[in-house]
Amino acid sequence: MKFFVDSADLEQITLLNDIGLADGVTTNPSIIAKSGRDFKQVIAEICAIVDGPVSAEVIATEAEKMIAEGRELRKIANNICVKLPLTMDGLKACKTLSSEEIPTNVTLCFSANQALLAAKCGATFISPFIGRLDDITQDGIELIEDIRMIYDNYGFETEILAASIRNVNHIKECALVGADVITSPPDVIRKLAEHPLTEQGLAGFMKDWATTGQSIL
């Protein structure tokens, strides 16, 4: 499973990338707005940190303008992945950009039918929002399962990029049902390493080692 970092925080992206836990980055207009910085500059700096795909989202809602914005975004760096909304206009833009070999991430997916359309239009990634489905008492992980089955049935190459990750259980469940990628806030990725028994065990080792008076270096 690939780990994408859902953030525009350059420091956090760098920290996770240095560990090997940033296979890519996803952004959206809300994330960039919170940074208070120039959109293209932030995206360019992120692209320089990670080798993998960096999703940059169009602002237009009409297909031809989405296509123009997508082409412009792609000029920023070779690892730009153009993020498009799952609307009919977004799908049209996806088809055109994909035919030009520009990677695409079709976002705001909430049903398997939508995911099927995105794959048909050549999307590189489909982004089902599992946390937002859970918020309205629908099962986000079940959606990942349904998409996985449909894509496997027909050999679609579109990768399932599970988004709206809220907690470490979301990541585990996505891994169990076969999501290709998760995109998560940095703090949730870091929490994957945490367990009280690990901390308790390490404290015990350190206490015992201190009694020896020895040093490895």
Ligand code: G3P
The other form holds:
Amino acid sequence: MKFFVDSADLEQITLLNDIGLADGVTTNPSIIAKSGRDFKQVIAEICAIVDGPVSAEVIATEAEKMIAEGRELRKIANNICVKLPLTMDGLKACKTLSSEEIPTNVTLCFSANQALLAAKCGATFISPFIGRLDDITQDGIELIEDIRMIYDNYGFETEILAASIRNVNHIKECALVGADVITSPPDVIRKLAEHPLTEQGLAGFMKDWATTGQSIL
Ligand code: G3P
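Following the display of the form predicted alone, present the structure of the form predicted together with the ligand.
Then the entire complex follows, led off by the chain already shown.
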């Protein structure tokens, strides 16, 4: 399973990339606004850090303008992936950009039928938002399972990019049901390494080692 970092924080992206935990990056207009940075500039800097796909989202809501924005964003770097909303206009833009071999990430997916449409329109990635479904008492992981089954039934190559990850259990459950990719805030990725028994065990080892008076180096 690939790990994408859902952030425009260059420090956090670099840190995770250096240890092989940033197979790509996703952004959205809210993340860019939070960064306080110039959109194209910050995206270019992220593209220079990671080798994998960097999702940059269009702002237009009408297909022709989305296509123009997508082509413009793609000029920033060759690892740009154009993020498009799951609307009929977004699907039309997806079809056109995909036919030009521009990678696409269709976002704001909340149903299996929406995911089916994105695959039929040639999306590289589909982004189901699991946390936002959980927020309204629907089951986000069940949606990932449904999309996995539909894509496997028909051999669609669109990758399932589980988004709106809120906690470490989301990541485990995504791995169990076969999401191709998760995109997560950096702090949730770091939390995957944490366990109280690991901390407790290490403290015990260090205490006992100190009594030996030895050193390795
Ligand atoms: O990738 C989409 C993601 O950023 C949405 O997350 O937490 O705003 O639902 P959230």
